[in-house]
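Consider the single chain below, provided in structure tokens and representing the form predicted on its own.
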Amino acid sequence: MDFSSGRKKSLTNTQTELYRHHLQFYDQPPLENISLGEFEAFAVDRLKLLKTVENVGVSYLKGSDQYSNKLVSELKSLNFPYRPDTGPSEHDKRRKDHISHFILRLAYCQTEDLRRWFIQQEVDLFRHRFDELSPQQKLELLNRNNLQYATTSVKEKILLKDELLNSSYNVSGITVEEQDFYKVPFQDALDLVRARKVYLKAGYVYIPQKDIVTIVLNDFRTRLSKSLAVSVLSSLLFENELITTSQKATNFFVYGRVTLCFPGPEHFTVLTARSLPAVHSDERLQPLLNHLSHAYVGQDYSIQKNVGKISLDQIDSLSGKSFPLCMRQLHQSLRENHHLRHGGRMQYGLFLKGIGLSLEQALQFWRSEFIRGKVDADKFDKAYAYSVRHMFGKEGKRTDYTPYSCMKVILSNPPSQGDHHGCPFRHSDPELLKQKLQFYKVPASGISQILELVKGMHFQLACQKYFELTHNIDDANFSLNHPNQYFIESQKVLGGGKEIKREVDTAQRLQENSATKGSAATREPAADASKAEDEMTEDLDSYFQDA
């Protein structure tokens, strides 16, 4: 018999119930089949709209039109849902919704670290397009699920009015007797609590409407750390084999030829465990969710786009105007101390590829810092010359790599004992970072807010910070996320909205604007070549050794 008619109606009548609705506590998994294109793109989008979240609710003040602005402008460009409305266009920005956040659960549930950040950017979500609702369509949200407090009668406000008066904010003798209280148990609303915004009485709290926010992020906050963090033991569970086969999901969310095993409706705090075990026997989908969560996806610096712009000579001068903290630390340390340890190398080194140095310049550039030292030509041309053009991809694989992410830098090869590499935000001694920031002349109240940002572990926003003072701007108006893109909007504000020119003869001049002209920068995806990045790094650390 052919049962596939019938599920197929079963699942369009669920996918339209659960998409009838702007916003959902995403308790049920997609039951469908997508495409492993989909999969990714849908992925990718949803961590650019989750950093725009971090980013935006550290720039701003959370709630204020700034805020909302910037957030409702990312959303609408990425085709999530952005306000409540409805039609066919609507249906399919709440199934990209549904889906991308259940994809990143799997790539964000593997560290404390990992699942606290992005527990943090869906709240702070959820929290946007919940006040976007109208008054009805929260009431409904809340019964929807279950979230059904009782409210206080009018005999009680009568008897409580003075209380209620006293120890809650905008409301008048007027507004406590017409708009309902909530009585909350206490438990259930500590920051509330905490910050003495509501009444508090024999364990509960009485809490007037506009605030029940509070409550329904706490359950959603409550709902996504359990979902979260069950799946550690789950997934070693079925590991070990300490989960049979009856025990695991009935509901299946298939894409491509791989079946996600997830749970019921009923048992959501499970669902993103169960899944681990088919990701992790897919040679596909487990690279791709193991790099999502330090994913690059920003545009492509690579040298294609720059070769030739800028000469040996600059590099001093640069270093001192628009290189981003990381670089200029590593700059100042090659020519202290005419050399740099692998780590070094290879961060510093595709910096300068991806800004614009040749493989002849680059060379040069190596050979003639290290032989200031203790490294004779000989030694170079024979331990170090190999790795350069290997970087450039004349060696070996001949693989073209890439200069390091922001985030790469940040979660890769920590620096130790020796080392320069790294984010000097994220890597160094606060007190050590402030001297620092002290001789590079940063105001003494612009490093307050950038050791601030540090303390909040937000090291690409002290960073953005850093070139906003150092440049003297007031907002940079763009989104850090990579060192050469530091450089190009640095040169951008040097040069009047015009990156670097190189100081060359002219017929080499228009050499250079004949290859530019072919090769205009374009932003696209960049998941699989952050990720190819990271395999093909990993060849050039073995040849990127001290000798």
The other form holds:
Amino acid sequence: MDFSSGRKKSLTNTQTELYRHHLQFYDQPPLENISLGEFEAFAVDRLKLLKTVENVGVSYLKGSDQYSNKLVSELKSLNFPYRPDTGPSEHDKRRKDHISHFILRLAYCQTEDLRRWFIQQEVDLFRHRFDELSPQQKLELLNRNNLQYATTSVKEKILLKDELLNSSYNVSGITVEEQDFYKVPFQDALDLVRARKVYLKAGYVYIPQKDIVTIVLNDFRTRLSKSLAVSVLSSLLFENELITTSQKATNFFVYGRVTLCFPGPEHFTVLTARSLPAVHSDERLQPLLNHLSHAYVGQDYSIQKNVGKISLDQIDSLSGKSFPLCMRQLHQSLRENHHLRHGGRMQYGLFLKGIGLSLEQALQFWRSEFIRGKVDADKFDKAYAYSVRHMFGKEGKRTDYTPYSCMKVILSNPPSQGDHHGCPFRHSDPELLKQKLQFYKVPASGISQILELVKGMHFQLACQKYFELTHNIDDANFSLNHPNQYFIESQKVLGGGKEIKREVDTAQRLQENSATKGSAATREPAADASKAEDEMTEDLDSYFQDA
Amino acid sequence: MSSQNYDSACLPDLLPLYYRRLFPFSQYFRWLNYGGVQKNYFQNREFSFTLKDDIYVRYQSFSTQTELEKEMQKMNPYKIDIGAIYSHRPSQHNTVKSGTFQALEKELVFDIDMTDYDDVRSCCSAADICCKCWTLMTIAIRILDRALRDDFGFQQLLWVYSGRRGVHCWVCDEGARKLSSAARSAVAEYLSLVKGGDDTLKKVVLTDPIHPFIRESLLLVERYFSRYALLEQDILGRKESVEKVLSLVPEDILYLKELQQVFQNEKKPETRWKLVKDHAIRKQVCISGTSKKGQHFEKEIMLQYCYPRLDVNVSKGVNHLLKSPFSTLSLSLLSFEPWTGRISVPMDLKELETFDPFAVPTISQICEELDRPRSGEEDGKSEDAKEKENEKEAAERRRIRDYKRTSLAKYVKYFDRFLDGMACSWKGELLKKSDLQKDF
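Provide the structure of the form predicted together with its partner chain, given the form predicted on its own shown above.
After this comes the whole thing, all chains and molecules, with the earlier chain placed first.
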């Protein structure tokens, strides 16, 4: 690959040509410079999109109206191409689509599980977008990508009419008359052959135009699979560092831009050659790519917008109404045992910080509970208080720790004997989970739905279902990926934030009583109720508008 | 059913004779070399041998026909299996970096074993076969051969009698050899209609529309059903068999009781079957829409009793080893099962209807035939001339003369014709290649 400086600004001709079409097979990697910011933003947006694809795919029947509508709105909101227009405005969206796909390839090629996930979502996304094309556009796509299958002549169709009709209950007399049938080599249509859902003659299957999507999808899946394998090999070759090759490397780094250089099959051959000029590893990108595959891309709930809006005596009732199951469980064991181990303290403590507990309140909360157990006041102040302050960024290197996302709770630090943290949908034995849900009075049909989702390893969706059941609504209307998000959404459902009692005075009194210094930040103005409420609602709204 | 019991002491004597004078090495090599179109095709092929005392060795490979001969004559394998063509010489697989030694190609194969039909044949069970149940193999071959040719477009099919109780099919087309494991399993699934093990009563379920493949297969089954099932197997004769057949008739059918009653009076199997069919037609006409299942129960019965039962696992794996044609044994001498010592011979489908597995020569038979005084030999060379030829050629000629004197001859002849058929396509490939290399 030759990176002459003239390349810097304009896209190649082939790329411009590529962006004239709504859908592509991602055969050619993008060749241009983009800023690091764009690199990251594109990747994160596509990740959000793919996660939505995954959620929607489990919640609705693929291809149904609800499914399509949800996807279209997500595509739209993330600024990806969402309709097969050929307008110039689509150019940028298509470019984003192109680039973001390739960035995620790099992030998701490393392990079998990641590859499988990535391929599945990309195939589903492709299917949705393919379905939106007109028949004309579909044909065009096939032709452009060398999926040129011969069509049967009219004569042959008439001759084979009965066979075609009897091969698939999907094919009617009208289909045979009106549609073209493509002759596809059977190796390209294995699923249809395996299930004997298609007419097979002399090694070719006869597919009506309307069903050609299966073939196309198979092709797309195979190509993507192969490419990911190549990506892995290339990256392994250079010890897991992303390589950009260029002859004028320094120029690119100076301007804080990234030269996109993706290992393609032809590139791979070049890279295997021993003699490579100026190979640099780009340290800025690898950490990002590593984190993308474990990314939580929503809010981090670290900025406390509602500090002091919750009073400690509300926590018990809130735990039953608005806490996700993991936190409810932690709260319950804290109350029962007057103790929680470190993992539980972290998970629950940060969550409480996220819902608005101040440092003073937190100290009060933990202290009063632990004292009821085996810990005396002194010991608490010496040992545990430090850790609470640490959580709030008041000790050590003063990192303000962010509340754990669902991903983090599910993936890291699994609970062992005596622990109560983790995600109950993930870490509890299904029988115990069932009992727990029964104890919390979740209706039986709901419990079985939840258990089904758990079986399919859709833990966050199971929690979402728990949300829907405990709030008595049909559709949660959000994609759960953070416990604090659960809390906010719950409060929203239960009365748009109006239920959060402000009891500022109580809070202040508690602060004054606690051993540590009160924090000034929690002084709420004694404004009239409605104004404060508006403020609150506004604050809550801004949660949703954030990224 | 007769199976000649062999004195196991014979075998050590017979095998060396077989490999020195009878095994058709040049045809064998001609086959597996596939015209030399692809480099190292023969060299990278895996063979496995079962030797004396049940020693099993894998990853055998050979560079030339001569090497193959020499090794086999040295080792005298009791059984030979053919595996895949690998990325490297199998005999050197330990020297290859792990992960890079891979099975690349192999013929698409099918294995039909009579034991898989035990639930539907009454004459024999397990390893036994007789002329009555052999028809099942005939039906299997007819159906699969048609499907592989007409539906899949394969042309170079070699059917081989496995030597004991079944048949194998080797699909040698280039396209077939290059199929992935997923493709092989898809082909095998397409060809499978009988599903379920011991706890499944009803192993064939048909729904509308009836796929052309099923229709074609049914036509073939129907050709044999009357004679095979009704007459020879007598499935509607004896009480237990009748019950078994009727258990495949859908329960909701009001006619079931009727059928059972009618059977009290009507004893002839053909008539009974006709009654079953009539009821089936009646059900199809009546039900229309209320119950989709069970409309084709008479077809399902025919298929359950006759349709080929494949072992998908044999066909699926690219690296799966299968008994080689012209191999002898298929079990260890340590077992006490009587073994036949019959040679695994290629089958000429033109003579399928008259194929008799019990007429297939055994190794001791052909060794015996070898010792018979020569009669009616067409060989006119003088003794001197023979001595003047170089030894290898002489040995070759002798071997050719030798097998021709035995019952093995017609099978090797047929194998030759099969290879001739393939050779045309190899020639075409070689020409293409040399054109590309501008190699005139």
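Numbering follows the first chain given and starts at 1. For clarity, a rigid core is taken as the largest C-alpha set superposing within 1.5 Å between two forms. Predicted model, so just to flag it, every value in this text is computed and none were measured.
Trainee: Align both forms on the core first, then report whether I447 has a C-alpha shift of 2 Å or more between the two forms.
Mentor: No, the C-alpha position differs by under 2 Å between the two forms.
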